[in-house]
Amino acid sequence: MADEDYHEIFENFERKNGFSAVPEVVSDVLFTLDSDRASLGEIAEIIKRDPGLSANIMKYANSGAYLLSKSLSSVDQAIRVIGMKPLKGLCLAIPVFERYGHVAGVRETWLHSRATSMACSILAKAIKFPEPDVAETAGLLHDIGKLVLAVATAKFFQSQIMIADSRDRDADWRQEKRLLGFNHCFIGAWFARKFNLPQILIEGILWHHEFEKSSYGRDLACLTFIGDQMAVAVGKEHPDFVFVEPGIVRALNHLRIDDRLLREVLTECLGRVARMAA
């Protein structure tokens, strides 16, 4: 497949209500976030418009994404400790996987998108990165191409699940390249353009796999990718890739974490991982 074919996945996606299909009360969620006077009471009362879009968000906030001391009972609750920026993310990908969790993969890319944010969370903390909610909105955004390949080219990614793991195949990205012209992350780029995201976070997706090619958000592309290959190193691999790929030392060292630093960070990341499975 030819690089400028790639239009018509997002067409055949877009054909099966794709992105365009949100629900209103996400688009109007967006609106009011891209707002400067935006409150927090103020997106709970949208939020709370749509009773499944509610559930979700509650159901994520508790499932141990964030340390809690107890359980939150509210929509209110869970916006203030989820954030004004991550929430925008959450709100972009909740209706999307949840519309089609019944197609080959999604469920495991959600699962793994959930871990990966939480590793990019932990991380940024870890070595002070000055928006940890944007790593974090990051990691949960990263591999959101992958949904657009499940449905529009399934056959294809249906494929690439049954060579998971392929010790004589190339990583899926290298992969979606070689055979389609280009891969996920590029896919995932002109999703967080589609949305208005800023630039950083475009840059975050688009190069999380090849940190060293962004000229904008070189650091969070890098820390996004390091967060996805601890998401694969916990047990969260992705559906179609399920090893840990040689560039993470090169990761790793770019943002001088040393073993030190990366055994605690996977052993709490481990921690809340398993806190989200049960």
The other form holds:
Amino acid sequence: MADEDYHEIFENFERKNGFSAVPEVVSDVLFTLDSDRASLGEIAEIIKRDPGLSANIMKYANSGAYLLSKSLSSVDQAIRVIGMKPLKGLCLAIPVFERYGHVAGVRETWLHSRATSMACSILAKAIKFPEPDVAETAGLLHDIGKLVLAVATAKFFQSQIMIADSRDRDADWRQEKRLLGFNHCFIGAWFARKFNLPQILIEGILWHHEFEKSSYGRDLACLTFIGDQMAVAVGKEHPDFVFVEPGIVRALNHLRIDDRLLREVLTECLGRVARMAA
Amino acid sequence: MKPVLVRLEPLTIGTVIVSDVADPRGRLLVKAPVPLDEALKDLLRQHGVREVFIEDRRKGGEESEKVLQSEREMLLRRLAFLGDGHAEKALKTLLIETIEKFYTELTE
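Moving from the form predicted alone, what structure would you give for the form predicted together with its partner chain?
Starting with the chain above, the whole complex follows.
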């Protein structure tokens, strides 16, 4: 892997103010969430200091990601529904995806990430994965590296969008590795590390296409990959690669997901995605 | 005239887009009405636009059938990388059956 190449991408992302897209208030939220004493009320008060972030968190909570009997009307309610653990990933993802929504492919990556997050959450509960909240967050952040590529290597990313449905190509992550020397999983893990996300989450992002390589969080990486592929199957595909990968068969075997369970999870996922607001 | 939101990709050249297309920041990309040509299709793809409004000339059941047909075609395309091994074929069948059942029930 060519160190200087990916450093250039990180620098380019920073030059385009990529990190200033994360509002100041987020670092306070992250710091408070990392302390053992954090309460939901305290977190809500911090988030309310930023009206933009507050509005976006409420929008997200009301957008079909959660099963609600009625619309949520306050930040406090939204945070209670989302829960502590997914909040950290959400506070990082929402501002950057919002800021770069105008860049080609970013809006689709956001829709795909939200669908993946839903699929991971449904799947995690179905197989009794010990940390469904972490699975939900991994789904939300798994393609954050694509956002960095879309912003910092716009020409490259657009060239991949143009061949998204070509059958004479490699999968996105293999293609990136071949042409750039690294892929969006690596970039995503770097992003997660920079914001001090838990190691298991970093592994989930890093190995979501190659779960067998993960030594620390193989099941999470595998679950994230299945969620990713389910999002593609139900029509929320990547902007730069529209196909379901054959590796899903190995992943389903690894987590011992049988046909009956897959049908159930997929049907619930289809219903949730159909209700998902743009 | 009833506009209907459809996928950009399978649209044939000459189809008229009947609603303005803006990027996610609200900046106008295309002023409607405008007939689709290859250059316009490329421009929309580059801005990540996947769906546009066209005039819906279909009626009742025909509309549902066309929606189902379009979804079926898109699904088969998304599954094109799954190979012909036993497990991959079985998975493909399961995905197609489950997704088609969902959309059939949705349109009934």
